[in-house]
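One chain comes next, on its own, written as structure tokens: the form predicted alone.
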Amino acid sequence: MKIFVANLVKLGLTILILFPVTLKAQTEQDALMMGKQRLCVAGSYAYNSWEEYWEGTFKRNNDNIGKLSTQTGMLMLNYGISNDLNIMASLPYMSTKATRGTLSGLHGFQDFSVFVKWRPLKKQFGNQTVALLGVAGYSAPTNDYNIDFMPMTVGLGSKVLSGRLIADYKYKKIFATISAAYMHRGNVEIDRPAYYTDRQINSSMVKMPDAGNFQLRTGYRTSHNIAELFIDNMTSFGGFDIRKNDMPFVSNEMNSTRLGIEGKHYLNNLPSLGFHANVWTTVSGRNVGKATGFLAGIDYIIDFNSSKAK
């Protein structure tokens, strides 16, 4: 685990010395703003695989499995509505594949995403910045996929509520943002009349347990640059274990924690164009997978307020 931060930090200081970047691809996540009336229009590529997994909290391999690999492209604008307050939207398209065994992967649209970021308060002190952030989501699934083929299916199917609260201090160049959010989760209907979590169930439809996110960043920051060291935390309220040798079920109890780095890099000579990245494994779970992943992005920034497109 030592070696693995301090790899982190490596990393972290040679993104900082290598890509210089501009702070303007914004997520629901962090504590940007998209500037009033500009328009970021952002694609990224990410893959992530496992071999080893939690059965509840003991962690095992599956040679009917082998590697089991999940790519994602993803489609995402945000539009500053003004320069505190954001409309953001995402749609992925996901394919999974296991490399032994017999079951095979599925492909398709997972779910559209829509999310409202407001920044209420940002105050200054001489060289400390503080901000605070609301941010409120809803994602549905784009279509019928199947999500009673665990751990094949591209989704869990569920419509989501979110709610994040986001809190941002910055010192000089140094920052620290740390968030927390709530998804309420609607039910789900799966294609059999009765199934199995730590009892029988003679019915079609699955509660879904509810969720919470917890996240800190912190790195360094001005108008021009970024590099984050990051940790994730999801944690479900409620569901139950794999039980052994059993496939997943789309109501598990799925809890994980990730580390990672992120950083962006914005052209000097063509500062409308930007690139991100970023790199994460997971260090703790409950039925997931010990997962290792990375993401990399291009955007591109719409200025509605000049007569000229930048």
Contents of the next structure:
Amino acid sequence: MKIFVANLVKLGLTILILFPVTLKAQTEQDALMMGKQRLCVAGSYAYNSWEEYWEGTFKRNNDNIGKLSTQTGMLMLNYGISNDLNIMASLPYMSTKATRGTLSGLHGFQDFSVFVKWRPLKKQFGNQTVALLGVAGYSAPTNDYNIDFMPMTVGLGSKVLSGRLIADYKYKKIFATISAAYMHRGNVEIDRPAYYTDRQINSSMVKMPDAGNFQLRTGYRTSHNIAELFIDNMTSFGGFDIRKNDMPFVSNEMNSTRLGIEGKHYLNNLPSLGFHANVWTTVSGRNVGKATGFLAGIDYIIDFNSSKAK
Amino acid sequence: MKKIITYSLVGLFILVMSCNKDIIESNSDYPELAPATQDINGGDWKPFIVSSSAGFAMPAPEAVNSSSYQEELKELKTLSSNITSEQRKIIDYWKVGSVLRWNEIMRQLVAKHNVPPYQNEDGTYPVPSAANPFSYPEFPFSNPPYAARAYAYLSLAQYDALIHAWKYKTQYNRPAPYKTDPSIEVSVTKNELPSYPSEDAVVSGASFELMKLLFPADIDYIKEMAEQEKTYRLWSGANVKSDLAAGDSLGRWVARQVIQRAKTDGMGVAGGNPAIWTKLEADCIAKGETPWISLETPKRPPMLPLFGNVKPLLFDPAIIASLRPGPPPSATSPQMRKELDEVLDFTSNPTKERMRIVNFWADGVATYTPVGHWNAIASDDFVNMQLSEIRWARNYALLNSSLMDAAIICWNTKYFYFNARPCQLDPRIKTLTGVPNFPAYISGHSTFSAAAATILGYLAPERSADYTMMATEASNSRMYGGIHYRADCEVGLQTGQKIGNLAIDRAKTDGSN
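Could you switch over to the form predicted together with the partner chain, since the one displayed so far is the form predicted alone?
Below is the whole assembly, all chains and molecules, this chain first.
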């Protein structure tokens, strides 16, 4: 495990060096804002895989799956309505594959998401800056992709309404961001008329547990560079455990804690172009795969305001 | 501005939290049992297993004017008045119909236990033990053959017990308590059926006795439901205690006769042993064919290889060879290549509609199995037919004897030919549902579905064409999912239909028409 973490850090640093870190290409999870009338177009590629997974709290592997990998290509747009109000949208295309066993991989577009990010407060006290942000989000499946063939499915098929609060503190170039989100998940409909959770339910509708996301990001941040460490926790408020050797199901209680590093860099001589990358691993979980993954992306900023003086 | 946003955020949060996400189940609005006829001649119908109740000492009921009966009425009056909302919920649950509710309970327990055991450290698999049902792996693993047999014996026990109950009902002709004392508060629709013995207690007793053997780890739940059903009859003012006691004893007695039959039907040895598993493979190779191998890692022993020798309900075991279809296409034949290509095409180019069909009919791990699925389909139709309890039981008995016999002939065929699954012969085939751990030919889904569709088409003729369409879809779903060839499916449908027809032959002469 120690060696693994050491390798992970090494790999992360390598990525940071290869893609001299970016940012301004913000996600709904960070404390960064796109400036007024600026549009960021971001494309990313992500890969994650797992060989071990948890059935409830029982950690196991499965030679009928081998390694299950997921690849994601994502397009994201972020537009600055004002310096303190951004709107962002994203659409991922995903594909899954198992290295062993007979189960077929699946692929397709997943959920379209829209977020409105608002920064009502940003105050500077000498070397220190404090900001508070709120993010409201909505995401919905772009198509009725198969959700009843886990773990090969590309998503859970649920419409999600989310609200996130973010607090950001910066001292010189060192920062910490904490955020918490509540995700209200809509019920989903599966293709069969009955299913068993911890009891038989005679319906094709499945009650989805809401979930929370908690995150801490901390590291180094300037206008051109970010290097950060993050810890991310997803917790389902409800749902049920996969029993021993049972199949996973959309409304399982899926919890995970991930640890990762992330970097962003905007070029000095071409500041509208940036790169971002991260690498992460799952340190604990319940009814999920013990996944490790990375992401690499490129951002381009179009300034509709460029004629004006900055 | 800040205030407005704060308030709207709080408002949004409250709105979101208050969204009702509760699921309304398809069986939650079933109407109260309201038989068009009580089938009062039901005592003359032909039982499946327990042909006579002469061995059962049914006590004659006390007369309605006896002091003991008057005491019972008095007690009933207290129990059935001032019903709480909790009691009302229980009454509303059971008044939909006893046989139907036990069928649902069975489906739930089958789904609960339909999970294959996890392997041992050394790559072997533990076998669930009825003697030790609570320790892992919990007994039973209610896979499709186990389930088919379980549904069948439950239905048969209920049906046979109700035939004997109806006979006593007409013999003793004790009127319902509310006929004798009109001041009793009654929470169910009144009817003309004699109340001794209570049909609910008969079904509850028979179901309890059978299900505690089939699902011993759930004895507490089964007992609770059985007791609850009898109590419901008191709360609803529909039976006195002596009606219930007589019914309960009769139901249990009939179930015990059915259990005697079940214990000697061959299920006990259906799992086979390593020598038998090896011989199946060797016999197949000796015929020049490619034997089935488990596609699981570690390799799992084949599922119930001798289930095909279990004693059938609708036909003489001697004719099994005449019911068993001819061989599948040889593994290396051009016909097999053609069928493999068809499956490969389905799995390489899955459409949403085909994946929907695969999922709808998958009925795999943690489900009530295809047998339960057809029971669910049947139940949704039976509720609209205004059946008496005894006819409900007859319909399920005919359906589930067909399904058990379909399982027998299907398993017999599978292990007679022992042929490989598509992805064994062509590893390029990746499946859209789990690959069952037994040979391919003939498809279980197809055999089950055609048997069910055939007998259901007889019982509910106006739905006959729909059932046939459903059976075809269920059959095709296994090709779409990549786990069966066309031959498995088509011949499975034909074989299942033969079994369904045997059930129709029986239904025509069982005295109920």
